[in-house]
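Next up: a single chain in structure tokens, the form predicted on its own.
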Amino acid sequence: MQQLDQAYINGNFVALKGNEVIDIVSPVTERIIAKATLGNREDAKSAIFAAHKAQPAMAKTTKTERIEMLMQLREAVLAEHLRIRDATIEEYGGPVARAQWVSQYASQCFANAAQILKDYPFSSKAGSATVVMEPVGVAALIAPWNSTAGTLCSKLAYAIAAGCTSVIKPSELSPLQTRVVTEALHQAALPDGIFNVLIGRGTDVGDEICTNPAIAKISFTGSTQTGKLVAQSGINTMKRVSLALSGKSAAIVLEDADLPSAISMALNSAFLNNGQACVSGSRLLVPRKKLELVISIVKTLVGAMQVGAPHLATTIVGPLASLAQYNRVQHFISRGMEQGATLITGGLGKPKGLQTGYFVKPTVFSDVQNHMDIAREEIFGPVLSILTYDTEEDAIALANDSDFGLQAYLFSSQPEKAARLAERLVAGTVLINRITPDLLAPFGGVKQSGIGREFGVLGLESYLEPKTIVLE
């Protein structure tokens, strides 16, 4: 059983002075696989210290300086991709597919950071004057544990392309692939306190980074409900904000869409990670008059999922992350059949021949109405609903029906037409007939799902402020 008690701090690992325990359960087994200690307001004050002080050299580093420090970043984590997706696997249950996928992402956010940086111009003209960009400060970057490699990566990347030293606090939930990411990143040999990771509870830890004064930017990827809390608490040293939260996607099937690609294109996205992405496309809009056609469909291919252990190739479905998150999944599906949605997959329980582990059966509801928590609420496990309109303008009214707008999904055979509906969905990000994104354009949502961007250019200048020179 792994023990895992160390901060890293000032460019070494770090004895924690923080002294709470918590058990890190195996979603597949139930069984204690690791214990992990939680730092606390102390180690978090002296991260942020280490962090302050490495920040004035940062800032005055060259672009040539800083994409040295990317690719060298990348080789890397590159380096430990095996070990990485292992954690990923191990701890929550990552799919190996997505496990795999998302240890090559981590490296690569290194490489795209390093691409927009290049060409990016730090100075420009508006009208007689001059605007120079320049590093925010420290930033404080909070990272999710459905993610935790990616997240933390790419927020690292930016950061460091822009001149921000960090401190860095990956959910308390996900020590293993922390450590094991933190170990890759270390082997890069960056300047000390230009990057420190710790891992806390939000009342202290999480407080210390959203309160303390010498943090000038915070970006957090999370819960809606735990985003606000960080801007609230960031507001008072009027912390700059990026704020990537919950979603509730609309995947739009239009009339002339080749239905069988379509469907297998939005089940892949409603039951990626094991329904446990933001970007999950929870809510499928479909032509009233093919609901039948494509309820068959659905039955078919959920029915030809293999759901089991996330190390097998076969698994599409591996287990939910905790114990909490099977019983969120399973209140839901309750509410999806008390609120009157027809189940046409699924259902309450765990998966014949699975009954040790979080496994939930992938579930699919029909006759699904917008006002039912199964289409307002953020689920975050394998569980889709099926929409119906009549007309395209009621199917773009009936995805802006939303208190989220993070992505959408247009699926058609008329792609330009997709297009110019696209213009009309209220989302940060549109995929039409693919459910992959473009990881050099800006990424984030609106209403409820956040605010401000990652990725690209507007990545980079979230962890940049812009000073106006004019001269006489």
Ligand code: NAD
Contents of the next structure:
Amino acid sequence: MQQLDQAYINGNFVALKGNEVIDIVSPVTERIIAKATLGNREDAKSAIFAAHKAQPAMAKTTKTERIEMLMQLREAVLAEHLRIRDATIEEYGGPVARAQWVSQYASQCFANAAQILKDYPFSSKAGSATVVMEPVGVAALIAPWNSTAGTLCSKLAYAIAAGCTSVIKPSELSPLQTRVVTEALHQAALPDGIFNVLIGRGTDVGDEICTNPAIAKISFTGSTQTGKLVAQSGINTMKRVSLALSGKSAAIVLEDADLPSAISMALNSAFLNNGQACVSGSRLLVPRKKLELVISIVKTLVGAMQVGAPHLATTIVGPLASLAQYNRVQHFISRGMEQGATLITGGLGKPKGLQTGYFVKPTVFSDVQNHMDIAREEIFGPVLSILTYDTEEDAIALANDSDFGLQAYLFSSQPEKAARLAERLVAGTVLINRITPDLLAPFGGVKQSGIGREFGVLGLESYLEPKTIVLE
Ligand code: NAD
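Condition change, the form predicted on its own to the form predicted together with nicotinamide-adenine-dinucleotide (NAD):
Below is the entire complex, every chain and molecule, led by the chain shown above.
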């Protein structure tokens, strides 16, 4: 059995001082597949020290040198994309198509950051002043379990583009993926200390990096609840904080949409990553007069979806990542039924023939009212709520009546009209007739979905600090 008991500090894999050992359990077999040691506060301090020592030299690197580093990282991660894919499938049950996408995206984000960096002017004029954009300093990159390779690599890419060294803290629930990704990053042979990686609990490693004065910036992706703690911990040392948080995205099908294609995309978005995606379109808003037709399409499409082993190419919905996730989803399905929503497919318990593993039935409710828990809270599983509207005004109001505002989807046969409606949706991103993002554009949320943007120019600037120089 694999033992994972090292951190990556100052260019080397080193033994951890922490001594808490956790089991990594396969979501398919429920058997222990690896044991991982968690770092402690001392380990975090060593990682921060290494990043802090490397920061002055990193800040002085030229654009060309940083682009070179990014392209080395891209090659190194690309070379290992199959191992990254397999670890994603094995550790949290990511279905193969999704795991494949994430592993390739992990390498692509270095190329994207290089492209943004190439054209970015670090100096500009404002009145008589010159404004110089400088690296903010050492960045703490904190990642959730549901997108380990993608989050690690995209955050690291933009930190490097800006000239920042980093301390990366992936989730304690993804040590296998972390190890594989870190081994790939190591192959890029960057100067020591530019990035340092350790797994640990939020309460010690997380807290140390959020309070240590040597950290200048926190780029956090995770739940809204933890994001608030991170922001509070960081404020005493005035850290710059970006928060990419939870979502409850609305997918609006307009009356003129091609229903089979719109519903198919909406379901793929709702069940993306087994429903464990921040951008999951978990509220489907449809015209009341089309509800019956929508329900019949949903039943057909969900009925044809393969639920099963994540490594099979035919699987659309794999297991949830953990027993805790399984229980969470069961709780929300019960709440939906208790609060009066109509179950149209799926429901409580495991699918037939899948009694071992954290498998759930892809579940869809109709007659959902926007005040119900299943419409308001992020479930983080394959559970879709269908709500109805009478007019486009109602649709916009319903979509915006949410604590969250990460991503929204619009489906229509009149894209220009949909683009006008998009202006009225309160969300960081609106996708029209598609469910895949543009990775060169800024990404982030409004309201309880976060603060700040990642990717693109704004993503780069989130690791920069402007300095104004005014000459007499
Ligand atoms: P989480 O908030 O439980 O944990 C995220 C990270 O924070 C982990 O590495 C964890 O160890 C760390 N952490 C916990 N307590 C901390 C503390 N006090 N100080 C510092 N770090 C601490 O989230 P999760 O369950 O791992 O991930 C799922 C959540 O992430 C969902 O809500 C999902 O919507 C969100 N998410 C958002 C995006 C986005 O881009 N908006 C992307 C992926 C996931």
